[in-house]
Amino acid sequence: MKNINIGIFGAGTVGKGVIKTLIDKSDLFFKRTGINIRIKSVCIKDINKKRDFPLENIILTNNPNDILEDDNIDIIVELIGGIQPCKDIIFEAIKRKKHVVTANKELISKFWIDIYSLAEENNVLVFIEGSVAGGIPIIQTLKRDLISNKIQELVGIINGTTNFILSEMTLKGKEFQETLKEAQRLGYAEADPKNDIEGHDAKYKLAILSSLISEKFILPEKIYTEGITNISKKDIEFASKFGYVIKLLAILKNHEDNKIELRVHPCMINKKHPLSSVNSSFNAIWLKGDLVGDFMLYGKGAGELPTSSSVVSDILNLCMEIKQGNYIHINIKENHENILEIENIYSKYYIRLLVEDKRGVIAIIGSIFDKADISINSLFQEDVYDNKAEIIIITHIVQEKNINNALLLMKNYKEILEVENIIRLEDF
């Protein structure tokens, strides 16, 4: 019988769930793996704080070295989050030949090559399932179940906070700020929600997924990112009129010329697409493989138990690989240099303009779009007030740089008062 000792860093929401699960299901896990998995130590800030998980036979410490220097600990589980001290903890653990399980999306997305190269050098494994989509097993699915496929497209709702906000705005007709406050009250959004609502969280996750799919490292800062702060109740209502809903999407498209298209931004998607009905804090990932075709994973994207499911599954899978002694390393050792610039992508566009309500304005807009080589699919006028009107335009598929050219031309006309919003529209 093989015994595996674990040291855990962090006992917050996810850490607590992992500890409880490993203890409560220890007999089941032994039955399934033939391995006795034991939590030896947990590193936390305050060792005197009352905890609502069993502490019997677990060493509590606030000194990371108590775990890192313990030669009897085989796996460290990092559930603190952020860059430091997590980076130092993980690097030191690997150097000491300890395997690693982490849900740290920011750290993995920024230091993928360094972490995995060091792990291969020391012949240890790093598992990261909990870093992307809570309880959805996307990493193992890509690594193992879809290993025979070339992934052509991936579109994901991978941030629960923004999906909750947009869902509430859509279903209840609320404005952004009102819904954000409700998300914070319910615990779906942090007191400082910037990381979520500005798209950074989804960017880190897409960087991980795209690195795994392309087998080349993609830095998060290479991914075009736009948040949801400019989405209004009015935009959501117009989207519905056209048969669309607005979601914050992480998008990957592989092109035949070996270029990869990566972007995170609000997007209008058809109500008939499965992703359109993914609401509240749920996550979903839709992808297209050259063999499997369309494929979608759906589930809870955050929280104690869903993320604990992914972390504990990583621990069990890692234990099985240790038992078998056959380590499969993720072989990504170079940066991806062929990422498509956002101005070169093709999409449809929703454009909402505030203009003077006077004769000739529609002709001006038509002339601008003609000069920018943009074909208009539909155009209509809404909300006439104070000698002002809103013009709503949906374009045919066009290159983004053409849209940018049109925006520059609009600045030359005093009749066009404001570009109120531009949202990409995709028919996946």
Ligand code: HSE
Given for the second form:
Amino acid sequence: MKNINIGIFGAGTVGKGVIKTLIDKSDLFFKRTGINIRIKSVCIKDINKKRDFPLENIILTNNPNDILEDDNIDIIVELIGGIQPCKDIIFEAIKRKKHVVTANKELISKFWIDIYSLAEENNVLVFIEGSVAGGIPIIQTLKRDLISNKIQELVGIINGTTNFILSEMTLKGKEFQETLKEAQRLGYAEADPKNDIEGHDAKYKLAILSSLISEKFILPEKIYTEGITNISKKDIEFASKFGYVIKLLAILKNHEDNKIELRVHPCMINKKHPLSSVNSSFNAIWLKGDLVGDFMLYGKGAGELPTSSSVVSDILNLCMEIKQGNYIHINIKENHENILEIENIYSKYYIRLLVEDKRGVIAIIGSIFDKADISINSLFQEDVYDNKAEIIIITHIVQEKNINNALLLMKNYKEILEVENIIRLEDF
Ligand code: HSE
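What would the structure be for the form predicted in complex with this ligand, rather than the form predicted alone?
In what comes next, the whole complex appears, and the chain from above leads the way.
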């Protein structure tokens, strides 16, 4: 019988779930792996705070070195989040030949090469299932179950906060600010919601997925990112009128010429696409593989138990790899140099304009779109007030730089009062 000792950093929502799961299901995990998995130590900021997990047989400490310097600890589980002190803890653990399980998307996405190179040098493994889409096992699916595929496209709803807000706005016909406050009250959004609503959380997750898929390192800052703060009730209503819903999507497209297209932004998708019915705080990842074809995973993207499902599965898988003793390291050594600039992507576009409601305005718009080489698919006008009208245009597929040219041309016409919103529209 093999014993494996674990040291856990952090006992917040996920940490607590992981500790309770490892204790409550220890017999089952022994039956499934043949390994006796024991939490030896837990490192937390405040060792005097009352905890609602059993403390017998666990050493509580607020000194990371008590875990890092303990030669009897085989695996560290980092569940603190953010860059520091996690970076120092993980690097030190690896140097001391400890395997690592972490759900830290920001750290992994920014320091992928350093972490995995150091891990290979020290012949230890770093497992990160909890870092993307909470309970959805997308990392193992890509690494193992779809290993025979070339992934051509991946589209994810991988941020629960923004999906909750957009779903509520859609279902209840509410504006963004009001819905954000409601999401904060219900615990779906943080007190400081910037990381989620501005798209950064989804960007870190897409950076991890795209590095894994392309086998080249993609820094999060290379990913074009737009959040959902500009989406209004009106955009959602117009989208619906045309048969679409608005979702914050993380998009990856692998091009034939080895270029990769990566972007996080609100996007209109057809109501018939399976991603359109992913509502509330649920996450889903749809992808297209050259062998498997269309494929989708759906589940809870956050929360104590769903994320614990991923973290504890990582711990069990890692234990079984340790038992076998033959490690396969993730082999990503270079940066991806071939990321498509946003102005070079092709998409359809929804454009909402506020214009003077008078003769000739549609002709002006028609001539601008003609000059910018953009073909219009549908056009809709709604009266607003004071001789003003809203014009909604949906284009055919066009390169983004043509849209930018059209926007520049619009500045020359006083009849076009405002470009109220532009949202990309995709028929996946
Ligand atoms: N803040 C994330 C979300 C959950 O809203 O999906 C953790 O990744």
